[in-house]
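One chain comes next, on its own, written out as structure tokens in the form predicted on its own.
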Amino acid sequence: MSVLELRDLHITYRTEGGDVPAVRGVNLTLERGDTVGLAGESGCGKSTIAAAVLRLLPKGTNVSGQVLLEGEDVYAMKPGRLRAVRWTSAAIVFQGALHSLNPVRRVGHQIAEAIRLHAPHGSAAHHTDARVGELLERVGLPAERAQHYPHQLSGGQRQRVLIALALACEPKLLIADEPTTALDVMVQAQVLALLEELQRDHGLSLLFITHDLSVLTHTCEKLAVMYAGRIVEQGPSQTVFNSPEHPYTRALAASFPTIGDPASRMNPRGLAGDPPDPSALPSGCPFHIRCDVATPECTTLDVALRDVVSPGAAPGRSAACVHVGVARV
């Protein structure tokens, strides 16, 4: 059974200006131990999907399709069952540790609270304290840091605390939503190495969300690229990054320096134009207004994901573009 499965997921925000579609028909599966990267520019729907998995979307948001955690539909769960699933089946690490941690409570107390809420009744306090110290040490922090407040820790240390908090109840799925965005390069590398180590040692399924394809290529086995609320390309990470089929994936990959390639830092190419307004998407392929290989056909056809069948294509490749070699269905 899959740890996470998204089936034809549609998410629409209700605003004063009208309904805004944020996610449009996304299908995605994570098996046990999978590491899957979800990439795309700001506003493409990545973080909306992260929040949707644990039903953290704002009240009034319209969700259709299914979000299945170990085969159970999150949006069919009663409140008590939903509380039990959070932290134990799936947990999330957000990008802003200062916004996620309570500034007036010691970090150890915050980790302990999650443990107590989900531990068997009657668990001794000293067992909880020992568990907090164990979790902090697991993410590379001394157990004594439990007595510190968030403002007494560096950005990298706070992010490690968030990871310890997410691991408190041994979830099967860890969602990392832009966990390194606010960190400097050296600390980013340390946090990424930590996530890789934890995933490998504990068999976690990891959904890693970021805009930087090169980071995902070195962290995840599989990669899905989103644009305007939809997945436009997916497949093995190295293959998607090194031989992208969709013009958007090519442009996104060229926008960031490649890890281990100093020359790429000298000439990164930015993406032309801006993402489309999700409430007023252009006809045809939403990317055609920014695409350097667009043809008249692109202005009328919005191609769904199709299996790539071009010579030498890796298994599991799919893309949504009229210009790639795909199986017509």
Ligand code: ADP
Contents of the next structure:
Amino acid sequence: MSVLELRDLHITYRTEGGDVPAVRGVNLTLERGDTVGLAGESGCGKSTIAAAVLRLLPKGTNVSGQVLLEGEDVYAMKPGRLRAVRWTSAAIVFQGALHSLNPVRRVGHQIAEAIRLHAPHGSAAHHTDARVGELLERVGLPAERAQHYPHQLSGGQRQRVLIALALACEPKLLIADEPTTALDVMVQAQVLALLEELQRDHGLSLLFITHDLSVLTHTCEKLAVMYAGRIVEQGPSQTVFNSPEHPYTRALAASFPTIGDPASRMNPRGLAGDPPDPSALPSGCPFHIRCDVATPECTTLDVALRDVVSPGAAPGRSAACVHVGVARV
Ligand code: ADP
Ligand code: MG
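Swap state to the form predicted in complex with this ligand from the form predicted on its own:
What follows is the whole complex; the chain from before opens it.
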């Protein structure tokens, strides 16, 4: 059974200024032990999907389609079941959470509290002191760090504490929303290595969210690229990154500096202009305004994600572009 399945997920925020269709028909599946990267520029709907998985969206937000955690429909769960599932089936490391630790509580205390509140009663996790030390060691921190206050830790160490918190009840799925964005490059690499290790050694499934496509290719086997609330390309991460099919993925990949090529850092290519406002999407393919291969039909046709069958294409790839070789059904 899949750890996570999103089926035709649509999410619309209700605001005073009108409806914001932030997610528009997303399908995504994570099997046990899978590492899937969700990429795309700011505003394309990544964090909205993360929040939707555990029903953490603002009240009144319209959600349709299905979110299945281990086959169970999250939006059909009773409150008690939902609370249990939130820490034991899936946990989230939120975007921008580096300052969310309580500044006047020792970090060990904060992890112990999470265990007390959320671990199933009577479980081994209730031997909290030993458990806190074990969790800290699992994320590469000495157990003594439990005695420290957040301000005594570096950004990278605090991110590790947040990961330890998320792991407190042994979730099967970890959703990490931009976990490295606020960290410097060296520390980013260490946090990525940690997530890879957790995935490998503990069979964790990982949904890794970032705007930085290049970060994902090392960490994730599969990659889904989002634009304006939809997945526009999907496939094995190395092939998607190295030979993108969708013009948006191509531009996004080119906009990040190539490692070992200082010139590309100085002068990133691709991706002129801004992503569209979800409440005022252009007609046809929402990317056509910024696309360098757009033709007149792109202003009217908005094609769905389809299997790519162009010669030489790796298996398991799909793209939503009228110009990409596809299997017609
Ligand atoms: P990402 O994580 O990819 O940057 P988000 O999921 O945060 O994107 O946002 C997707 C879209 O939804 C954006 O246009 C954003 O402005 C809008 N949005 C996000 N949160 C809210 C909210 N609480 N109310 C209204 N609109 C929102
Ligand atoms: Mg986000």
